[in-house]
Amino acid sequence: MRKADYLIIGQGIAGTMLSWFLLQAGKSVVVIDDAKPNSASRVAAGIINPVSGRRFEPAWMYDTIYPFAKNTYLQLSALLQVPVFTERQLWTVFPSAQMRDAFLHKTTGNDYTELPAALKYEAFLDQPFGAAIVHGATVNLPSLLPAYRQYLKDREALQETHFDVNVLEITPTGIIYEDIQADKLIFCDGVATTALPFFERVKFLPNKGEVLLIKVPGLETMDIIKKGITLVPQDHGVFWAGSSFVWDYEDDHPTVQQREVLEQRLSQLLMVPYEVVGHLSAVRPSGNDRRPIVGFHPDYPAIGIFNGLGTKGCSLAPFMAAHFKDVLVSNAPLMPEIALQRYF
């Protein structure tokens, strides 16, 4: 029987940061995960936006939480020696002047946005409304999450295979998951987790985004663009261009009504014509309250969870990762606006 301190399921980006910061803590791990090509994580673009939705509302901690990842990415690019984090501008444009008006409205003052002194990209975009240049990055989740994978098979700390909760024996000491007997079990397996008995009282909303990979001859950039869709430069000339929102949808699985709406959504941005090189679909996973969900189960108190990261899980998962170990291994005081207790 093989023993661990804490079982993991899922490496996405809430398990890969979670494992990481109990890894440093000295405790021992094993991860499961079965590399679903189209879990939310590995659809993402891994964008941190300081500005949340159309009202630009300041996103929630930012000032803590950025600086945060910012260091977590970079010791994490140096150590599994690929590209994670690159800061980025945010090119914002406005879709209309109420829009322009509110933006500057709630922004005045703030230290990550600012008007250019010109407008950019003229040849390629509509903007007669201008535009705005927010300060942020991305997280290159197609480099970080195999490279941790394989920091984890380096350290036979990962099993590649389907979760079967069937399986799970809960024992008064901790729980059995078939040779793995391990302290505490947590579940980082986004949408997945929404099925799990153990969580039937959490109000998840889980939500379908559909994105399209396309190349736009001429446009070479580093920063992302915004208006109505988000375009983010990826390799060898393509951009993700996405995501829409479905709160009702029958699988995970690209449609043709979805890829409309996206290219309705380009029309409105880009004047020039573009190709398409892909269409992307996942589930997000997302509490009702757009908060973290993290906890232990009142009646399974081996029975943990960390999800519910939502469209800020770039930004969110480094420091709320480091906060849950130090929940877990110097019994610190979970966050009452995150905490799993809300839902009981």
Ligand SMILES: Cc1cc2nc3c(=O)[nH]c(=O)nc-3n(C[C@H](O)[C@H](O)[C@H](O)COP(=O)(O)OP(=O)(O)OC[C@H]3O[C@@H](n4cnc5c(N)ncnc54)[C@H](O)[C@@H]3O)c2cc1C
The other form holds:
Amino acid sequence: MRKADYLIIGQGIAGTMLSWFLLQAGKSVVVIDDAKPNSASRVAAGIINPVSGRRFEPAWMYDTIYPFAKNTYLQLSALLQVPVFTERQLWTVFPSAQMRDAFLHKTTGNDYTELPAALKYEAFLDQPFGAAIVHGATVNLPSLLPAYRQYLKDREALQETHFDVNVLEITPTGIIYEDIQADKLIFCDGVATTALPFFERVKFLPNKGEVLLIKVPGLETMDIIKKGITLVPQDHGVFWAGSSFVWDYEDDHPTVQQREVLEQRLSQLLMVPYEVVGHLSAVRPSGNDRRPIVGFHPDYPAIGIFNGLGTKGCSLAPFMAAHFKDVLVSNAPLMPEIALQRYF
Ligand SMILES: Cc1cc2nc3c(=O)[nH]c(=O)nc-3n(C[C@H](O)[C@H](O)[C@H](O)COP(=O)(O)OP(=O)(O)OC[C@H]3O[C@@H](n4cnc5c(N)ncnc54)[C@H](O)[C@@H]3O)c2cc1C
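Compare with the form predicted alone: the form predicted together with the ligand:
Now the full complex is given, and it begins with the chain already shown.
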């Protein structure tokens, strides 16, 4: 029987960060991940944006979580020898005069935004109401996740298989899963967690996002471009163009309807032809109050959850995982806003 302090299900950004901080704290960890190709972390663009949504509200806890996330990603980049973190400007095109006024009203005086001295991308973008610069970043998930997976494999801390909850045995001192005996099991399994018997009382509000991968001849930039749809530069001249939000969906596959929605938004942004080279989709694991969902089941103290990262996995995961580690290792009090307990 193999013994571990923690068995973690899932190696998206949640399981990556939680296992990383637990290993750093000297704990033994086994991660089980089935490498679902269209998990949220494998489809996301990895944008970190200091302002949220159409109302341009400052993102929750941004001044705390952003420097922490940046530091964590830079450390992992140095350790794993892959590019992980890039600070970028978000070229935010105003769709209307009202939106420009709302932006100026909400963001004047903060450090994250500025008005450009001159318009850029005039040959490519339809921007009659102008644009603003928002200072954000991207996390390179397609390089971070496999590199960290290899790091776990090298330590014999990763099992590439599907976790079957029916095989789980809860004992008086922890759990047994096949040949693994652990003190605690923590579900970092994204939207799959909604099907588990343990978290039926949690008010999940998962939503599906679809994305096109496009090429725009002549458009070369490091900036993120945003107006109803967001373009994020990738390798080889490809842009990630997304994403939609759908709460009522049949499955997690790409649809003709959402492709039309995305293409319509592209036509409102781009004044030049483009070529679609890919179409992706995934479901965001969100709770009804848009806060992370963290803690242990009141009736099964060995069963935990680290989830609910919603639209902001890349900015929230490092700080929240480190905080959960402090709760686990040093008995720190769990932030009530994110406690699983709020649903019980
Ligand atoms: C289209 C789209 C765009 C997005 N863009 C951004 C963005 O720009 N910036 C941002 O911060 N966030 C973005 N998000 C949100 C972000 O993707 C999520 O917040 C984040 O990825 C959630 O990570 P997670 O680790 O909780 O879940 P997931 O990424 O879903 O990871 C769960 C993992 O668990 C594994 N798993 C599940 N069940 C099992 C099982 N039974 N056995 C074994 N393994 C299992 C899966 O294979 C997967 O690897 C976006 C999401 C979508 C869908």
